Each structure stands twice: as structure tokens, then as C-alpha cells.
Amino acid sequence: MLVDDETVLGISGYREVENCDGTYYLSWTYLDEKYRGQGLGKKMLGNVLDRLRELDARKIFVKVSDYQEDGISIYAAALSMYKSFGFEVEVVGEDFYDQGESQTILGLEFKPQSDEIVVADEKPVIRFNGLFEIAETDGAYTFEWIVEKSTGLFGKRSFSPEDLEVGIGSVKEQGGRKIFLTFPSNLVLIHRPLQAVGFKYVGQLRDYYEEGLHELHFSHDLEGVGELSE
């Protein structure tokens, strides 16, 4: 929190991502229209950077709308002082938040990191336990899933395209547009059901869980989709 005389002029922080090593993630930052154009925003990102760095954090990451009003960017200044203080793009969303309005998220990273880390592949069992429309999104749509004690030597390892289509049915009767999917990307079992039902490949957020272990993001447009499979 920015604050002058008792007068709050700004507001930001930053939340810790669950089941990751040290990564963080930027929150929700504002600063008071009357006071913009004054450096406060730097201001009040840099105390939160040092703050982090305090923390001892590796990776933060921050996302931004490409919203526009009359053909403004809204959120211009904000992407061009993430990326003065060093942030880059690694993930572009189209139409995340709605048709047109996408979501950009930038990486920073605290710690140079090695290029000699590598992450076993595996092959866990994953089944998908729900879907719910994504916060903040109009008809944006994810699945959760979880990882299951092995079936055996023979058994399902992990999901199918006909698991994909049923949930891809349930979010079109539900009125969804889009379906975003993330996954890490030591699984190597899920990209073939995943191709085969139309998912493609948006980009990858680099050592996300950790060193080494990047977040693979996957898109899936609702418009042309077909009736299930009987």
C-alpha cells in the first residue's frame, strides 16, 4: 500500500502459488488516477519487488489485459512498466477474459537460472474431476483434474480424447466459448488426446513449479465444435 499523510494513493501486493518453488504471483495493483504520471507506480512495484526478493522468491509473474476503451489501451502504461523493471511475455491467452480482450502474462525472475536442470518425465494416471468458468472471464472455461494411485502395468494412464469431448460437451451446453488447460510439462502422455480433439498450444510459463518444470498452457475455441461421439 502507497500511502501519503494517511491518504491512500495506491494499492498492490503479491500471492504465493500453492505446490510451487517460490513463485509468486503479482496481485491486483491500482493507483489513484490524480496521482499517475509521478513515478508512484514504480515506486510501489519496486517495494514490492524488494519485498519479494526479502522473501527470497525465484519467479514472480503478473497478467495484464489488452482491454481498450474508444480504441485506448487501458492497461498500456501498466505492460510498459512491468516490462521496464524487467518483466518478459512468455504466455498470450486470446479472448481469455471475452471475444477480443485477451490476457498477457509476464515472468520475472529473481535468480539466473541454470540451463543444466533436467525434469524426469512421468506418467502419473489423471482423471478430470470438474469444470467451472474461469474468474473474471465471460464464458472462459478450465477442467480440474487429479492424479490417481496407478492402475496397474495395463491400466488407463491418463485421459482420453473421449474424456476431452465429454467435458468439451458440458461446457458448450453451459454456454462456454473457449477452454483453457494448463498442465506441467514433465507429463508427456497428455499432448496426443489433447491434439486430437483440437486443444493447441498457447505457450509455456519457464520454471514455473521450479526450476526446470514450466507450466504448458493449451487452448480449445467452442466455435465449430461438433455433437459428442456416440
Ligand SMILES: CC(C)(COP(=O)(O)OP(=O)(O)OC[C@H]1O[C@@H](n2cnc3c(N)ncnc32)[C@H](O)[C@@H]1OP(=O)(O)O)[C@@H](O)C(=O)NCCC(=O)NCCS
Given for the second form:
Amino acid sequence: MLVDDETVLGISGYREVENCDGTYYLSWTYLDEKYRGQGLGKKMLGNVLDRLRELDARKIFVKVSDYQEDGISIYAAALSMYKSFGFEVEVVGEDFYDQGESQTILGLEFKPQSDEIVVADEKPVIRFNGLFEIAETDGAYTFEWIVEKSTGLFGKRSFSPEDLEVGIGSVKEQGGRKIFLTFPSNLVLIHRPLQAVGFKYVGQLRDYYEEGLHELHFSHDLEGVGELSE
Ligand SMILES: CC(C)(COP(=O)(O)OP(=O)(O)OC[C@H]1O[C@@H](n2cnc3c(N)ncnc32)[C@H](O)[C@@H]1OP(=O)(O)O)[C@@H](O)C(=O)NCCC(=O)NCCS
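Return the structure block for the form predicted together with the ligand; the form predicted on its own was the one displayed.
Once more the chain from above appears, this time first in line as the rest of the complex follows.
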């Protein structure tokens, strides 16, 4: 919080991502309109990043919308501020918040991450166990998934195109526009079924879980899907 005497001028903060190694997201950063354009936003963000360095953070991400009002991008100052601290664009989710309103995720490394670290492939049994509309979006859904313990030779299989079709059908019934899914980069069995039902790979958050283990992003546009299969 940025405070002058007893007046709150702005807020910012962070949250740690569970089950990751020193990964954080920047939370809503906002400065009262009266105080903008004087470097206070940068001061506030600089304080947050210093605090994270003290906490031995490895990487931080921030999500920014490209929403425009009267042709002006209302988050232009924020984007420019993040870039001036070294944040780089990693994933763009087209039509994420709404049709025509995308989400850009930028990342900043606190410690140089090596390109040489390779995390071993894994083939766990993945099962979908729910779906929901993503917060702050209009019609963008995601599936929840869990890793089931495999029981050897007679173990269950991981998800199939048919399992994905069930989820897609359900999102369509609920009036969803688009589905976004994310998976760790070392799960080799996910790609075929995702491709088979039309999910597209849209990018990755590098070193998201730990150094060398990225978060892969996929999306599926539901508009026109019904027409194609008829
Ligand atoms: C984002 C915000 C906190 C920045 O605070 P600020 O004090 O106005 O910004 P600063 O004066 O510290 O300047 C930050 C950078 O933005 C640039 N900037 C400022 N106003 C701008 C504008 N209207 N368009 C484009 N860039 C702008 C500055 O030039 C500076 O970049 P530089 O260092 O490369 O020159 C503030 O504008 C705000 O609260 N915006 C509304 C909420 C918001 O967008 N939150 C972020 C959501 S992801």
C-alpha cells in the first residue's frame, strides 16, 4: 500500500503460487487517478519487487487485459510500467476475458533461469473432475484435473479425446465461448488427445513450476465447432 500521511494513494501486492518453487503473481495494482504519471506507480511496484527479492522469489507473473475504451488501451501505463522493470510477454490468450479482449501474461525472472535444465518426462493418469467459468471472464471456461494413482498393468488410462468431448459439450451447453487449459510441460501424453479435438497450443509460462518446468497453455474456440461437425 502506498500511503501519504493517512491517505491511501495506491495498492499493490503479490501472492505465492501453491506447489511451485518461488513463483508469484502480482496482485491488482492501482494508483488513485490524481497521483498518476508522477512515477509513484513505479515506486510502488519497485517496493513490491524488492520485498519479493528478500523472500528469495524466483519468478513473478502479471496478467494484463488489452481492454480499450474509446480506442484507448486503459492498461497502457501498466504495461509500460511492467516492461520498464524487465517483465516480458510470455503468453497471449486471445479473447480471454471476452470476445475481442485478450489477456497478456508477462513474466520477470529474479534469478537467471537456465535453458539447459531438463525435467524428466512423466506419464501420470490424468482425469478431469470438474469445469468452471474462469473468474473475471465472460464465457471462458477451464477444466479441473487431478492425477490418479496408476495401478500398474491394469491401471486406468489418462484422458482421451472422448473425455475432452464430454467437457466441450458441457461448456457449450452452458453457453461458453472458449476453453483454456494449462498443464506442466513434462506430461507427454496430453498432446495427442488435445490436438485430436481441436485444442491449440498458445504458448508457455517459462519455468513456472520450477526451473525447467514450464506451464503450457492451450485454448479451444467453441464458435462454429457445432457447424463443423454437422
Ligand atoms: C498502472 C499505474 C499503477 C501506474 O502508475 P503511474 O504512477 O501512473 O505510473 P508511473 O508514473 O510510475 O509510470 C509508469 C510508466 O507508465 C508510463 N505511462 C504513464 N502514463 C501512461 C499512459 N497514459 N500511456 C502509456 N504509458 C504511460 C510512464 O511513462 C512510465 O513508463 P516509463 O518508465 O517507460 O517512462 C496507474 O496508471 C494505475 O493505477 N492505472 C489503473 C489501474 C491499472 O491499470 N492497474 C494495472 C492492472 S494490470
